[in-house]
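There is one chain below, alone, in C-alpha cells, taken in the form predicted alone.
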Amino acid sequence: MDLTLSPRERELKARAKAFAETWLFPQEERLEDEGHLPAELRDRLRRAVVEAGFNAINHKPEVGGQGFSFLEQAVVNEELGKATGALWAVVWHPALPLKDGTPQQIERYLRPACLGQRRACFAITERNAGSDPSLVETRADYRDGRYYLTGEKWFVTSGDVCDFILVHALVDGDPRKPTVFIVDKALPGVREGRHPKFMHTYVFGHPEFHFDRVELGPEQVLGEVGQGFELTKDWFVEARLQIAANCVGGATRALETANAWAESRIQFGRPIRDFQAVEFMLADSAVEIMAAKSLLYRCAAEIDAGLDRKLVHARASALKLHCSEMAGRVADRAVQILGGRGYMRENPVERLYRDLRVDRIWEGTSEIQRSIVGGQIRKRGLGVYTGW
C-alpha cells in the first residue's frame, strides 16, 4: 500500500501552506484586536485566493472550481487550518449540495459563488432545533404555485458576508417534506438579526435570520421537495472532512509552537523539554496528530476512489470525531507548555486553543458523531471501522 502524497499532492500542500503563512498568518492579531478585518482587506484577500488558485477547489472547473480531489482538497484544508481566527474561511468552498442544482441554479449561483462574486451560507439551526433537524419549525407554505417561508435560523456561519441562503424548511411544515431552498438574501421578508458573540474569533460573523413570508418560486427548490435531508447530510459529510483537515492543521501548528518554546525555554539550567513531563506531552501529542492524519488522508483517498455513500457518511463521522477531540487535546498541551506565555491572547496556541474547541460541536457534535458511528456498528457490524 502505497501512502506517499504524490507530486502534485506535495505541490498543493507547499502553495496552501505559503499562501496561508503570506496572506493569513499576518492578518491573525489584527483580527483578533478589532474583532473584524475591514472590507477593502476582505477583498485583497477574495483576489488573493483567486490568484492562487483555492477558489472553490470542491467543485469543478466546469463551473468555475478547481476540482480538487478529495486527498487534494484535504492538504489544502490541512494548511490553511493552521490560520487563527477561522482565517481559513476567506477561501471559500460553495455548499457542495448546489452541485444538484438546476442549469439555471447553477448558473445563477453556483458559477458565480465559484468564482468568487456571489457567496453562499447555510442556515439549518434554530431555536428548537439543532442536533435533531427533524424538529426545524421554519416552514415553505405553498399555495398557487408559490412558497412562503416563515421562521428563523440561528448560528449561520458567514451570513453577514453572503449574499443568499440555503434554507432547509419543511414545506407545508411537513417533516416528511425536508426542503432546501435558495433564498436571496436581499428577498423582501428576509431580515438579518441579532450577532452573537462567542468565545471564538471568526473573520466572519454567525448572525440569526428572519424570515416574514418570504415569497419564492419552484426555481428555489434545490433538488427536490423532501430531499432537504440528504441534501443537508451531504453537505455535513462535505463540512466534518473540511472540520477534520482543519483541526489537524490547527493541532500541528499549535505543537510546532510548543516544541520550539520546549527547546528555547531555559529552566533549572536546562530546556525544559528535557524535563520528562513536558516531553511525554509533545510525544503524545505528536503520535495523535500522525494518527488523525493517517485516518485524514485514508478517508479522503478512499471517497477518491468511489466508496459507498452510506460508507462515507459512517467514515466521516468517525474521522469528525477523533480529529476534532484530538486537536483540542493537543491544543490545552500546547496551552500547558508555554504556561503564562501560552495564555496570552497574542500567542497563537491561545487562540488556537479558542478556536478550536467549536470544533466539537458545529456540523454535528462528538456526541452526535459517536451516535452515527454506534449506528452504524448496529447496522452493519464492527468492520466498518475495525474491517478496512
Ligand SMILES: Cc1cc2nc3c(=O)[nH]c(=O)nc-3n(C[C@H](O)[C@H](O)[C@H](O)COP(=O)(O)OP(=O)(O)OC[C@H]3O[C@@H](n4cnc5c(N)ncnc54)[C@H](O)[C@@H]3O)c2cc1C
Given for the second form:
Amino acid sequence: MDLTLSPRERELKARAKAFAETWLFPQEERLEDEGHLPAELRDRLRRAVVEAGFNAINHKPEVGGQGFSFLEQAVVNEELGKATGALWAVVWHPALPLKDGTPQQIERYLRPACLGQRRACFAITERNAGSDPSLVETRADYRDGRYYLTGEKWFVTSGDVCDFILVHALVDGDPRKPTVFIVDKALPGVREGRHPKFMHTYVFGHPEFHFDRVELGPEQVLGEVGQGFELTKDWFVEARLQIAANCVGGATRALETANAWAESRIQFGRPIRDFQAVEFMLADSAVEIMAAKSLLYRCAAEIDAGLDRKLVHARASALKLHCSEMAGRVADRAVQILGGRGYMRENPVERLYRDLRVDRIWEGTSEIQRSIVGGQIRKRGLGVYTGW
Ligand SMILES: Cc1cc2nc3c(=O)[nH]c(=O)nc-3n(C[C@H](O)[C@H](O)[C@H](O)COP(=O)(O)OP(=O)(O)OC[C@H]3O[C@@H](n4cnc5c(N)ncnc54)[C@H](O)[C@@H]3O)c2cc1C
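Having displayed the form predicted alone, please output the structure of the form predicted in complex with the ligand.
Up next: the whole complex, starting with the chain shown before.
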C-alpha cells in the first residue's frame, strides 16, 4: 500500500498553501473587524482564484472546472481550510448535482458558475425542517406546464452573493415528489429576508429566502421530479468531504500556532512546553490530526478508485463526524495553550475555535452522522468501518 502523495498532489498542496497565505490570510483581521469584505476586494480575490487554477476544482474541464480527483480536492481544501472567517469559501465549488443538468442548464448555470461569472447556493433547510428534510414545506405547484414555488428557506450560505439558488421543494406539496429547482434570484417573487448574525464571522452571509408564487418553467427542474433526495444526497457527500478536509486544515493551523507559542512563551523560567500538562495537549492534538488526516486521504483515494456509491455515503458520514469533532477538540486545546491571548479575536486560534464549531452542525449534525453510521452497521455490519 503506497500512502505517499504523488508529485502532482504535493505540487497542488503547495500551490494551495501559497494561495491561502498570499490571498486569504491577509484578509482575516479586516474581515473580523468589519464583518465583510468590500466588493472590489472580493472581485480581486475572484480573479486570483481563476489565475491560481482553483475555480470549480470539483467539476470537469469540459464544463469549465479543474477536474481534480477527490484526493486532489482534499489536499487543496485542507490548505484553504487553514484560513479563518471561512475565507476558503471565496474559492467556489458549484454544487456537484449541477453536473446532472441538461445541456441547456449546464451552459446557462454550471459553466458560468465554474468560471466565476455566476454563483450558486443550495437551500434545503427551513424553519420546521432541519435534520429531517422530509419535513420541507416549500412547494412547487404544477399548473398548465408551469411550476409556482412558494415557501421559505433558512441558513442559505452565500445567499447574499449568489445569483441562483438550488431550492429543494415538494411538487404539489407531495412528499413523494421532492425536487430540486434552479431558481434565478432576480425572478419576481424571490425575496432575500433576514440576515441573522452567527457565532463565526463568515466571509459571506447565510440569509433567509422567501418565495412567493415564483413562476418556473419545466426547464428549471434539476434532474427529475421526485429525484430531489438523490441529488441532495450527492451534495451532502461532497460537502461532508470538503468539511472534513477544511477541519484537518483548521486543526493543523491551530496546533501549529499553539506549538510555536508553547516554545516561545516563558513562565516560571522556562518555555511552557516544558510543562507536561502543555506538552500532552500538543501530543494529543498531533495524534488526533494524524488519524483524521489518514482517514481523509484514504477515503478520498478510495472514492477515486471507484468505491460503491452506498459505501461512499457511509464513509463520508464517518469522516465528517470524526474530523469535525477532532477539530473542535484541537482548537479548544490551542486556545488553552495560548491562555488569555487565545481568547483574543486578533488571534487565529480564537477565530478557529468559533469557525470550527459549525462543522459539527451543518451538512448533518454529529448526531445525524452517528445515526447514519449506526444504520450502516445495522444494515451491512461493522465491516464497512472496521473490516478494511
Ligand atoms: C452557519 C450555517 C450555515 C448553513 N448553511 C446551510 C445551507 O447553505 N443550506 C441549507 O439548506 N442549510 C444550511 N444550514 C442548515 C444546517 O444544515 C442545519 O442547521 C442542520 O442540518 C441542523 O438542522 P437544525 O438546525 O434545524 O437542527 P435540528 O434538526 O432542529 O436539530 C436540533 C438538535 O437535535 C438533534 N437531532 C435532530 N434529530 C435527531 C435524531 N434523529 N437523532 C439524534 N439527534 C437529533 C440535532 O443533532 C441537534 O443537536 C446551515 C446552518 C448553519 C448554522
